[in-house]
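The chain that follows stands alone, in the form predicted on its own, written as structure tokens.
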Amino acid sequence: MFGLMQDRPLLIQQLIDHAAQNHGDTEIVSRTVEGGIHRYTYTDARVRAKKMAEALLALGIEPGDRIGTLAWNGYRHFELYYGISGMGGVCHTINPRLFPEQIVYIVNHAEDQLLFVDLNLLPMVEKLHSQFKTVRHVVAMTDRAHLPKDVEIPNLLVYEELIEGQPGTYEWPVFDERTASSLCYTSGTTGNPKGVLYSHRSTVLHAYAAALPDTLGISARSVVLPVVPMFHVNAWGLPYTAAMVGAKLVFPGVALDGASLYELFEKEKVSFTAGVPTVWLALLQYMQANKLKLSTVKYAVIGGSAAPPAMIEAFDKEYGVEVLHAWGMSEMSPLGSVNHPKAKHAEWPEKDRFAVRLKQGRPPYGVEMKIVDDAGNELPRDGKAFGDLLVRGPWITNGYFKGEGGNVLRPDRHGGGDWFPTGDVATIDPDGYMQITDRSKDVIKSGGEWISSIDLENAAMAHPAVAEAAVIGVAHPKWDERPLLIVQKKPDAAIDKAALIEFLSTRVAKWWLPDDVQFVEAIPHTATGKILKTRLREDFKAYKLPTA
């Protein structure tokens, strides 16, 4: 027997609708790339998102053409979210940090039909679009008196010309809920990216999931500032979960230095933001430097790598922002995990309670995880016995776009459904806190046990002339394998190797303690913040340790 509910589909365009209807005069605010502040309300972003689903229809766009673009955190960009997925196309956010030759390649593999480009990105793809094979047009993401007359792309539109004559009273089409939305590829360190293709159904339920408060805890009282780019993994899905619950949105286009974000958090008062480690690392030592304090930031998401257990101390305590530790994957929209106390936590005493704040959370509901060991036994959630993280749920990919890399599940024993294996080594507490000792193949494996690369990093990170710091593992004719740390020392401060061994011994235990320290200029890092491993790999293929 089924129940007597209502089945109405579950689709992004309706989370506008819903926006404009009972938020409509809630502000959008946007840095933009051609200078100047820029405001409107959900009411104006809708009819701007209608207007583009028109334009994308006159142009011949079908359902189901995916619609590339290079753009940074801004307005269209949000109204491409909409109107693009709205129409029943898909949008593929293309990040321009990637190296040339991978852009074009996602381009190409995904058969993009158009490319909307920001517009200090255009110089970019004029030297790339002779390569793209299937884009019809490039869009410019401005107005005709700010393109340079100088840009040579053939089939060049631009933004405001293709909205203009567009009446702005579409009605949003009506189709199932599993229909593709979005497609975002992974910055992967080997091989090229893989496409990881969204659904209606698992954005709405992913959005549902984050402003839950135990997630993100966002509502209509938020202003939201979303550092994370819109070209990866949708912004974390914040555009659609602000419009969800009617939040104040405020995207800070390109400039992410410390003092232009500092600027745009006490103007705009914002309550919530979200990125990387290294955006954050900035934001402090300009507040460190210019003695600022922060007046309305209640939350900072810190999600993409861990975040060092010294950050998430000074943004406390030297600013009263709570640090929400989060985890998450392209391939799981992204949200996994985030990290918020439990009741009981509020009687433990304040070391035990930061213990606790460093795990990367607890799952939401949809999310199901669990740990297992090499041979595929699932190990016990005791907060001690570490394994291969596998997790299942409504928005956790089942495979890569045009099959790339086959079959990627791992069956499930009991028949409850396949698991995706995320690459990460982590352990389960009683609670449900998940915490990740390393990725997989990052784990040093030392005489047989494990060293946490993570773990290492984190407490050289906790000494004050540690910038950043990143932990190898380095053959070894005894060990198999030893701990070589890396370090990026912060402008002008003095420290040796010795000195930070010596830091280390009170911090971890000895066997962890690293062989050798080498000092460089500045830490590699992928197009999306992560440090790049493999890149120091190659640098010090050829290094051998002292100790070997």
Second form
Amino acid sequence: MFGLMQDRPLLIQQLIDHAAQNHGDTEIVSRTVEGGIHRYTYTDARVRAKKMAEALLALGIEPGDRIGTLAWNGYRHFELYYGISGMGGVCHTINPRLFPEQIVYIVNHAEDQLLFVDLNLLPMVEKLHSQFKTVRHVVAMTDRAHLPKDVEIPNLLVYEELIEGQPGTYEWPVFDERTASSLCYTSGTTGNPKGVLYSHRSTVLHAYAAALPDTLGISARSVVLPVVPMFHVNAWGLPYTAAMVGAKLVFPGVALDGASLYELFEKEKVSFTAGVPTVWLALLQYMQANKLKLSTVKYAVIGGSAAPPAMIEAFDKEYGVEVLHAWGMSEMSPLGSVNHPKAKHAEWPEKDRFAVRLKQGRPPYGVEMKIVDDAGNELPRDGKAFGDLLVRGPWITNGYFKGEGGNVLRPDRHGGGDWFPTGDVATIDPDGYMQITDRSKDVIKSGGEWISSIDLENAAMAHPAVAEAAVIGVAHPKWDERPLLIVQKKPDAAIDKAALIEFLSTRVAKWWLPDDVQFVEAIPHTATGKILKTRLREDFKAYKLPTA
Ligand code: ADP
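Starting from the form predicted on its own above, please write out the structure of the form predicted in complex with adenosine-5'-diphosphate (ADP).
Let us now look at the entire complex, which starts with that chain.
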């Protein structure tokens, strides 16, 4: 027997309708690429998103067509999120920091029909456009006055002219909630990038889960500044969750340096922000150097890479900001877990409480996780056993766009739903807190035992002279692999190998101690802000450990 409840599909366009109807005067503030601050409301955003949908239809765009965006966090990008998905198109966000060959590959693989491009990215597109096979028009995300006269892109359109004159009265269509809404390619450190294709249903369910108090916990009283880019996994879903709850949004545009972010935090009274550790490193350094405090930020989500303990402590003790350590991936829309304490932790000694806070957190309802050994046997949830982390749920991918990579799922032994292998190695404790010990390809295998590169990096980054640290495994004749610590010093800081090893020796097991320390000018990062270990392995290919 079926229940007798309405089968209203979950559609992204309903989020902007809801925001405009119930939070119509709530502001969306953007630092624009052209320069200056733009402000308007959810009411204005909805009208312009509808105008965009009308303009797309006028250009002959059909439901299911992919529309590319190469853009920073700003109000026009926000309008595209709703305008494209709302008319049934697929909003394909592209990371401008990828290598040009990767961008060309992604645009062609997705068969993008239009490409919306922020002003400062037009020069890149000028160089690449002749290689795009399906793009009918590039649309400059600006007005005519700001468009340089000499842009050499055929069939170039201008955003403001495109929507100007459209009525903005479009009635959003109602369609199957499983319809594709958006597309994001994983950065693909090995092989070609693969597309993750989100649906309206998965996006709305993810937004509900993200809004929960023990997930991101944002509300109509929040002021949300996503530093995490809208071009990578939909800024962790914040543009949807904010509309769902009616939070004020503040978009930082292209200026992600400490000074620019700090200014927006203070001027716009931001209460909630989210980003990857490298962004926070820069902000903390800026605030420390200029003796500044944060007056309104209450929560900072740190995810995408492990949040170093020293960073969590600095936010907490020096700035009164609670860090929400979060884990996820493109394939998971991306939220998989967020770290909030439980009531019982209030009674725990500070040291034990902190140990829990370092973990990647608990999954919200909707994400199931388990860890397995090499043979696929489930391992105990005792906080000690570690194994491959598998996940499943309604906002987790079933497979990549156009079947790339084949069937990636692992069947459930008990006939339940299939599991997605995350490629991460983790523990899960009896309270549900998951802790990543490593990426399976980064773990260091020493004499048959595993050494966590993340733990070593965290320990090294607790040293005041270390700006950033990376650990890679290097071949060793006796032990198979041994850890090499690679360090970027803070400007003007003095530290040598012996002092660092000495520092680590009280923090990690003796057999974990790196066999050597190498200092570099800068630790390289991926286009999504992770330490680029493939590059480091390449850079140190000829390197021999002194112990080898
Ligand atoms: P990419 O496109 O680079 O794969 P993702 O954002 O999808 O970008 O990367 C997901 C991976 O990032 C995870 O599988 C995990 O290894 C790593 N990651 C994300 N958050 C954390 C975290 N809090 N701690 C440790 N690793 C993390």
